[in-house]
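In the form predicted on its own, a lone chain appears below as structure tokens.
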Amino acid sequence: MTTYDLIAVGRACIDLNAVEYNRPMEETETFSKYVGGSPANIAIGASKLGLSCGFIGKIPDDQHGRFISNYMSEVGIDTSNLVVDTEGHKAGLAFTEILSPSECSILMYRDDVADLYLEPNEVSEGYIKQAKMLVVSGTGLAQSPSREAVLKSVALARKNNVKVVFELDYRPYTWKNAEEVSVYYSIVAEQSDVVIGTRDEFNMLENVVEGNNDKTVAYLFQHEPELIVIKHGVEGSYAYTKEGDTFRGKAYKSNVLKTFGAGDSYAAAFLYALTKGKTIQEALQYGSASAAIVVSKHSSSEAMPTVEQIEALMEEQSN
């Protein structure tokens, strides 16, 4: 029985966005408080759009953890396997800068963080054979217990005939070393049937410091995976079927404010399009619109459109 279109798991987070735009960070005396976090980020643009979406995941037993729950809940998704940390961790903290549009940087708290510290045995099979499709990112491997937390999800739902979607979502912060980011990567991608991530972040999946997309896919295709997603910023992005299909989607233009919650943002569109039956070029459509408009958007999380936002922009910039 098939409850949920979306289920993802791992981080959960507190964005705490410049209200200054153009000023360093040092000069930003405001900022705007939002969810945030990759997984959380695609499960609120999904449900935005109107799918059915659960979460699992780990949150501090304090003001910002019941921040994270409550909006989640309002935005419709079930938090009922949203865990509540007892010993004392606290929630991830990201500041960022908008210095112009194309120079925004992140200041992360990830130390301690509640997210890292979900448990294998709070990942429940029950929960996860609900679900169409798991939803993973790649921050969640970082460290214990989180990493095997997400290990046994992805293990759950293979077994229970769920689609898993990789969302490679590398963050250097949390990561010792380049070795330890590609054979974590490595495991899950190997595992996954749909894996999306931009051409660094496949980069660091294999290891490599300038990799190609042929490769790539080549080396993909020999496991689990049957579509995978390689995204190239202003150049648009390519999507590779395992039947040998190419798809190329075009980036919209956007009047950019910032470059981050592109990429949750455009994973939350383009499995909502491929759930709604839409192909697989139609999807990345979805996906680059949904992203041009976020990243004219203060949020990330409060910015992810509706379906009538996205279509209205692929229609004025269908010519």
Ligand SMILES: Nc1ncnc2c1ncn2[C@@H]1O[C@H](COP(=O)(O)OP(=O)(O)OP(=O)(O)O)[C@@H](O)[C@H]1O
Given for the second form:
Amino acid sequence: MTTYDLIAVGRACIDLNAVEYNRPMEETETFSKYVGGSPANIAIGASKLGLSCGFIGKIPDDQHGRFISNYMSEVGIDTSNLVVDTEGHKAGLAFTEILSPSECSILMYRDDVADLYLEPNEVSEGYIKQAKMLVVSGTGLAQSPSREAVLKSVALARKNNVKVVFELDYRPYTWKNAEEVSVYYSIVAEQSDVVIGTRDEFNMLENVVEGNNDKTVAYLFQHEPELIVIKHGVEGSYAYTKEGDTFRGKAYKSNVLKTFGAGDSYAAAFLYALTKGKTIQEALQYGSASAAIVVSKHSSSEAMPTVEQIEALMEEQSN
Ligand SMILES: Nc1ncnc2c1ncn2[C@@H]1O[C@H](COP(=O)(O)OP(=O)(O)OP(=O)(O)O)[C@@H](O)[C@H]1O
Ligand SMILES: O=C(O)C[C@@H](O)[C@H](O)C(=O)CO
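Could you drop in the structure for the form predicted together with this ligand? We only have the form predicted on its own so far.
Let us now look at the entire complex, which starts with that chain.
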């Protein structure tokens, strides 16, 4: 018996999104606070879509930590394995700059962040075995002890027949160099059932400047993965199966406010659709429609849509 459709492991942080957008951050005076961090956003998105979700991570023992934990509980995520740090580590902060709908950047404050101090002994087999899938974010591999905690969670998932979904989620901060990224990304990707990332992120995994999708899938299908999703921004995304099928997901039209949040909302809705037994082609549409909604809104987490909103957009743009 599984209790959770999905348990995500990794960072739960704070996003501070510029309220006065279409201008440089130097001229921004007001920021809105949201829960952020890619794996937290995915769990929030999936929970808002009605999946039962849990989370493994570490938050600070302060106002930010309590804000994160309260918000995640409010949207229905089980936070019993969201460990409270006792050593004074802080929450990661992501200040977002929205220069224009297509030129966005994120200014990260991630020195000594609590999420990277998750210890292997804080990852419980009893918890992981209650899930259908474990969603692992690449950033959790950037530094010890979180690195070992994530590797342990993958090993426990595999031992208990829990599907491993690896969201590459490459962020340059905290990694030392490209070799290191490639080493740890390969270890986890080769053991995962599903790997999701952008073309650039797969280049980091393979440690190549310009890879191509055929080579990527030929490499990964020699190992555990059964399904690989490669995203190409507004040009859409491709899903490849080990049986040799390829599916293309087109991006939906959107009144874009900012670009970030696309990947997390895409993953949440894609995984929701697969969990509900939709086809891979349909799952690509759910993911793309969810992303189109989130890029038209101000936040990544709070903006995660409902199933009805996703299906309405799919219907509206069905031709
Ligand atoms: N401007 C856009 N308009 C509509 N849909 C978009 C847009 N940008 C991205 N998407 C959708 O979101 C999906 C994922 O986007 P992308 O490939 O940029 O991922 P990502 O880089 O992980 O996102 P993020 O910016 O959150 O890190 C795309 O395949 C597409 O369907
Ligand atoms: O993942 C992060 O740490 C920042 C996110 O919360 C932010 O909203 C984003 O970049 C989403 O893609």
